[in-house]
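Only one chain is included here, represented as C-alpha cells and corresponding to the form predicted on its own.
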Amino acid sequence: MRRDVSEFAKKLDIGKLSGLLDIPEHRITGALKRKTVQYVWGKKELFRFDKPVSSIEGGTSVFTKPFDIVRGFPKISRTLMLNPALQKHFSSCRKVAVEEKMNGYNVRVALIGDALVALTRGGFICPYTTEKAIDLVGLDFFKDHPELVLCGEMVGPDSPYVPKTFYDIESLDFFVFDIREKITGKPMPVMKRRALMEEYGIPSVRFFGEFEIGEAHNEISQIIRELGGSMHEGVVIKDPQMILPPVKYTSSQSNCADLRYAFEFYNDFGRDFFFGRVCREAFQSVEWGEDEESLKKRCRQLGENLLLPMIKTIKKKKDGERIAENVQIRVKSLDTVKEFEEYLKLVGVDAVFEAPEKIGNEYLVRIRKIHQSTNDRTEAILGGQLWS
C-alpha cells in the first residue's frame, strides 16, 4: 500500500541516491515532499518516482532492502509525417533497424536480491506481472547479469490491462525490446541485444530489419499497411547502436481501435489520447496521399469508431448496466490472486474478482474492471445534467 512519504523517507539514503543518479539532494528531499517520489510498501518496500525529476524518468523505482536502482522506461516519440521524421531524427544513422511495437503493456523484469520482480510502466511491482516473468524469463539470464533491465511487452488474452487475442497466444507471453543498464539506463545497441536473448532463449519482439534511411520510408509505409491488415499495432525505429532514441509509427487500424476501445469508457480518459489519435489519421492521409475512395473509408472507419462504442455504453447505463470492462488472469497461487487484488485498490482501479477456476494446473479469474467517472457522468445525462 501507499503510504505518507514523510513517515518513511528516513528509510531512503538521500546521498548515496543523489550519487548514483547525479541529481543534487535537494531535488530529491523536494519531490520527497511533494509526494512526486512516494513510498510503496509490499513484499519489497521501494520508492517510485511518479514524474520526471531532472534527468530521472518517472516509473523509476528505488528498492530500500537490499538497495537498489530500476530507471524508468523513457517515454518513445511519435512521428505523424513519417519520412521527413527519419530524414531529420536520424540524420546521423546510415540505416535504422525496424522492429514490431507489440500491443500489450511496458514490464520491466529485473533482479532485487534474489528475487525475480516485474515492475509496470509506472514503478509498481505487479504481483501477477511477476508469477508470469519468473515462469516466463526465469532466472538464468539474471544470475549472468544482475546489473540489467529487460524492457518488454507482455501479450495475450490473460492480461488485465490490454488482453488481445490476435497473436496466437494461449496466455501470456513476454517479448523483450529493450535491455538496459539499471542504474544508468543505458540501453545495449539492437542487434547484440537480440542475439543474447537468442543466446538465452528468451523471445524478442519481431525484427523487419535494418534499411537505409534513403529507403527506410517505402519499406516502413509497407511493414506498417502489412500490420494494419492482421490488427496490429505499428513499428519502433531505431538508430542500431541505440545511441539516439528511437521513435514509434503505428497503423490506422491500431489508432481505431484504441478509440473503440476508450470511447467505450469515455469520461476516463483524457482528451489528449483522443485528440493524438485523430491527428495520427490526418497526417498519414496526407502522407499516404489518399485517393478519394480511401479518404472517405478511414474517415468512415474513423467515425465508427468514436461514435459506435460511445452509443453502446450509453444504451447499456440506460438499460440499467453498470459500464465495466471484462478481463482475465491465469495464475498458479491463489495468493497471486489475492495479491493482485489488494494491488489494483493501490493503483485506484476498482474492480470486481469471480471465483477463481481450476483449469489444469492453474486458476483462471474473470475480472470486472469498473469504469466509475463514465458510469456516473453517463448516469447524471441521462438523469438530465448539462454538459459543461
Ligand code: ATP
Contents of the next structure:
Amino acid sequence: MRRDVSEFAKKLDIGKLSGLLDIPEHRITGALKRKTVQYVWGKKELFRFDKPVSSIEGGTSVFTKPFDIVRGFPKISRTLMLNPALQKHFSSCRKVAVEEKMNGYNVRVALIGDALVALTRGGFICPYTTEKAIDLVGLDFFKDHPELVLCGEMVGPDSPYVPKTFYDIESLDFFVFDIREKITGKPMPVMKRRALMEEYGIPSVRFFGEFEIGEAHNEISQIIRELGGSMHEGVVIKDPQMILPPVKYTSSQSNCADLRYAFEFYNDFGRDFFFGRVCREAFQSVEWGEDEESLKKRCRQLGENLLLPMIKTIKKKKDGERIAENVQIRVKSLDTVKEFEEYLKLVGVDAVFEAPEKIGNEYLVRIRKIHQSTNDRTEAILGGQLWS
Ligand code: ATP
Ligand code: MG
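Could you switch over to the form predicted together with adenosine-5'-triphosphate, since the one displayed so far is the form predicted on its own?
To see the whole picture, the full complex is given below, headed by that same chain.
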C-alpha cells in the first residue's frame, strides 16, 4: 500500500535523518513532496528513496520503528574496453581483486530492531526474500555486527525476478559480495569481508584472485571466455581496499541471454536496455581482434537472440495466447505467499498465482508474470495499428 506521503511525512524525523545522511533538511522535504522519497507500508513501515537525493543512493531505506537507515546499493559502472579501462580506472592500485558477477537479484540483508529484513535494489522489503534470508543467513552474524549490512546476490531457479538454472542450485542461495555499514554505506576491504563470511559460514561469490594491473586484462579475458562457455555472467573487478568503486565486465553469452529474454517482452523494456547491449558486443569484438569466423558467429548469435524471441512472441499472440513469463517460488509458510502477492501489487507487477503445491515441508507456487505492454502492442500491430 503506497499512500499519500504528506499524510505520513510526520512519521519521519527529518532533523535526525538530515544529520545522519549529511544532507540539508530542505532536500529531504523537497524529495518527500516530489515523492522521490516515498512512504511504504508493508512488513515494516519505511521510507524509500526512489531515486538518488544529493549524494544518497536510490534504494536507500529509512525505517521508523526503530529508526534505522540502510543505504542503497551503488551503481557499478561497466567497462566495454577492458584493458584501457583498467589502466585508467585503477591507476592508483597496484592490484585488482576479481570476483564472479553472479546473475540473480541484488539483496541487502540487515537487522532492523530484532527482525531480519531483505531489501530489494529499490529499497522495498521483499517478503519472499526475507523468508529465504532468515533460513540462509540467520541471526548469528548480526548479533555480533548489527551495524552492518550484507549485500549479495540471490541466485537460483526459485527466483521470482531472475530465475537461472545453470548454477546447480536447488532452490535459491545467497552469495555475499559486499559488507557495508548500514548508515554510511562504507564498504569493507575484499579479503577482510571474505574471511568474515567464512567465519560465519555464509557463502561469498567466487573469487578468481588478485592480479597486477598490467596483467589483469589477460587474466580477465581468459576468465570471461570460460565463464561465458557455461553461461555465467562475468566478473566484477575491485580495488582490494574498496576505496575506488568497482567495475563490471560481462560475457557475450550472458549478454545475448539477456537480449533473448528482453526481446520476448520487447515493449516492457526501455530502449536503452537494447542499445547498450549491442554496443558491448561491438567493443568486445574489436578488443579481442576477432577473425572473420568469430565475427560471423558473434553476428549470428546477436541477430538470433534479437529476432527469434520476438518472432515467437508475435506468433503466440497471433494464436491468441497471453504473453507471460513463468517463474516460481518455494516457501515454508503460506503467509509468505500472501504477503508476496501483496508486495507484487505494491510494486506494480501484474501476476497470476497458481495454487500452492506441497513438496516435502515446503510449498512450490508457480507464478505467471503478465507483460501487459508487450501484449497490448503486439495485439494492436497484428490488428493493423501503425508503429507511430
Ligand atoms: P547497476 O545499477 O550497478 O548498473 P544493474 O541493475 O544494471 O546494476 P547489473 O548489470 O547486474 O545490474 O550489475 C550490477 C549488479 O551485479 C549488482 O547490483 C549486484 O547485484 C550484482 N553482482 C553480482 N555479483 C557481484 C559481485 N561479485 N560484486 C558486485 N556486484 C555483483
Ligand atoms: Mg544483475
